[in-house]
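Next up: just one chain, as C-alpha cells, the form predicted alone.
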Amino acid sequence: MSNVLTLENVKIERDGATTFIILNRPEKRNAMSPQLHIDMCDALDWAEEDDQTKVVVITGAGGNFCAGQDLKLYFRGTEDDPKARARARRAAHAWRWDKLSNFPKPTIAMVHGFCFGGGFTPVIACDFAFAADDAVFGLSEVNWGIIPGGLVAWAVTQVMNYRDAIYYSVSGEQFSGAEAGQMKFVNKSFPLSDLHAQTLAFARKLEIKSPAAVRYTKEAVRSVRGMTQLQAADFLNAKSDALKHVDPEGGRAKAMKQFLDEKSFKPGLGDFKR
C-alpha cells in the first residue's frame, strides 16, 4: 500500500479504495488560501498516480464544505507579489475545474455545510454532487459588487438551468441541498446524518466496475454535451473502438462471455466478474 501524501492545508483519508481529498482550513470555514490551491493540485496528482485508489471524494473538514475564497490572504496576500498571485491563480483554475473535469478515475463531491462562491466550480467539475438536505449555497459576489469569480459564472450554466443560474446568481439568494438536488445541481441530496454512508456505498459500486469504461463512459459523455449529432456519432464510435484496445481488463470481452456463454451476467442486474 502506497503511503498517503501529507499537506498543509488539505487532508487524505483512504477507506477501501475511495480516497477522500478533504479542505482543511475548518477555522475558516475551508475558505480557500493560495496555499490551499497548491496543496489540491497536489492532491489530485497524488490521487490520480495512487493504484490503490479507484474514486476520489471531495469535501470539506469541521462541518463545511467551502465558503468559497480567502479574500485576505488570496488577493490582500498577494497584491504586492505579482508572482505570487499569478502562482495561485493558476493553481486555482487547475484543480478547480482542469484537473477534476477530466481526471481519470470518477470523482464525487460530498457537500455540507456553506458551499459559496468559489467552492461551486469543484462541485459542478466532479463527476457527481449529493449534499445534506440542510447544506447551504449561495452566490453572493452581487453583494459585493462583483461578478462570480474564476469559471463560476460559466460552471453554472453546465448543470442550472438558465433561470436558475440567472436567479441566483444576480439575487445572492442562498438555496439549501435539498433544493440543490431538486433542481439536479446535485445528484442527489440526504440528511446530514446519512450523507457520508449514502455517498461511500455509491462510490463502492464505482470501485467494482471496469476503471476503463467508468473512464471511457465519462469522457463521452462530457464531450459530447457541446457536438452535433454527427459529430457525436463519430465521436462515440472512435470512442468505443479504442475503449477495446486501451482496457487491460478485457471487460467487453469478459462480460459478453459471462452473458452468452456462462449465462453469469445479466446487464443491469449486476456487474460482470472482474
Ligand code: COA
Given for the second form:
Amino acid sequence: MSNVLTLENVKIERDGATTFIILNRPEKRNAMSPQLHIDMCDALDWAEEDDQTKVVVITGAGGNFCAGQDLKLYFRGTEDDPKARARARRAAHAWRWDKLSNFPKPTIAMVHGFCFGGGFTPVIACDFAFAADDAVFGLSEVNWGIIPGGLVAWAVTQVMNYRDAIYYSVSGEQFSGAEAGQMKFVNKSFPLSDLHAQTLAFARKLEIKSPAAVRYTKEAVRSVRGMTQLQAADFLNAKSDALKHVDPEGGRAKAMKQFLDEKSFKPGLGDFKR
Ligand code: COA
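Output the form predicted in complex with coenzyme A (COA) next; the form predicted alone has already been displayed.
Below, the chain from earlier opens the complete complex, with every other chain and molecule after it.
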C-alpha cells in the first residue's frame, strides 16, 4: 500500500483515518522476534508523526494476534550474545509499553486467535481492547518453566484483579475472548465475524473527537492512578488549564458557543462540530 511505511515483520494498512499496525509473521503465529520488535518501534514512531492517522489498531496477521516471544529467535537466538539480547529487550519494552502506553493518539488492541505470554503486554498498554469471543489467551510462561517476565506480571495486575492474575499466571490455563470480556481484561468481545467491523466502528467514533481533548483525557486517567487525591486534584487543575492553551482547535470555546449560544449540539449526547 502506498503512502505507508514498509517493514519486514510488520504490515501497515490504512482505513481512512484509522491505521492498522499488524504483527506479520503469520506462519509463526506472529511470535515476536527481535526484528519484529524493532519494526514495531518504527511503525509506532511513524504512526505518531503521520498526520492522516487519528487512531491506531494493533492486531496480528493470519487469524492470530501473537504467540508471545519467539522462543527460537528471541530467547535461544540471543542466549550467547548479551548485546543482541539487550538490544532485543530494549526494543521489546519500548514498543509494548513505553511507546504504546504513552501514545498521543487513541490505540485499540484487536485480538483474534492466539494471544500468549508477552503478547499480553501490548493488549494492556493499548487504551482499548476488543477480542473475538473465541480468541485464546494464555499466560503460558509457567508451562515451560519461566515466569511472566518482561513486564508481563506487572502489566496483568494493572487490568486484572489479583485473584485472576494469580490464577492465570500460575495455572497457565487458557481463557477465551468472551471470558476476557467478562473479567474486563478486554473492553468487549464479539463474534469473530463482527470483530473487525465493531473495532472500526468504535475507531470511527474516536476519529471525530478533538485530538487534544482525547490525548489529555487519556494522559490524565493514566497519570492519576498513581497519585494521592491531593496530587490528583492539583495535577488535573493544571492539566485542564493547559488544555485551554495547547488545543490548536480551541475546542472548549467552540463547543460552549455551540451549546450555549447557537444551541446546535448537546454535549451529553454527542460531539461538537470541530
Ligand atoms: N516462538 C517460536 N516459534 C513459535 C512460537 C513461539 N512463541 N509460537 C509458534 N511458533 C512457531 C512453531 O514453532 C511453528 O514453527 P514451524 O512451522 O517452523 O514448526 C509455527 O510457529 C506454527 O506453530 P504450531 O505450534 O505448529 O501451530 P499451532 O497452531 O498448532 O499452535 C500455538 C499454536 C501458539 C498454540 C503454539 O505454537 C504454542 O504453544 N506456541 C508457544 C506459545 C507461548 O507459550 N508463547 C509464550 C512465550 S513466552
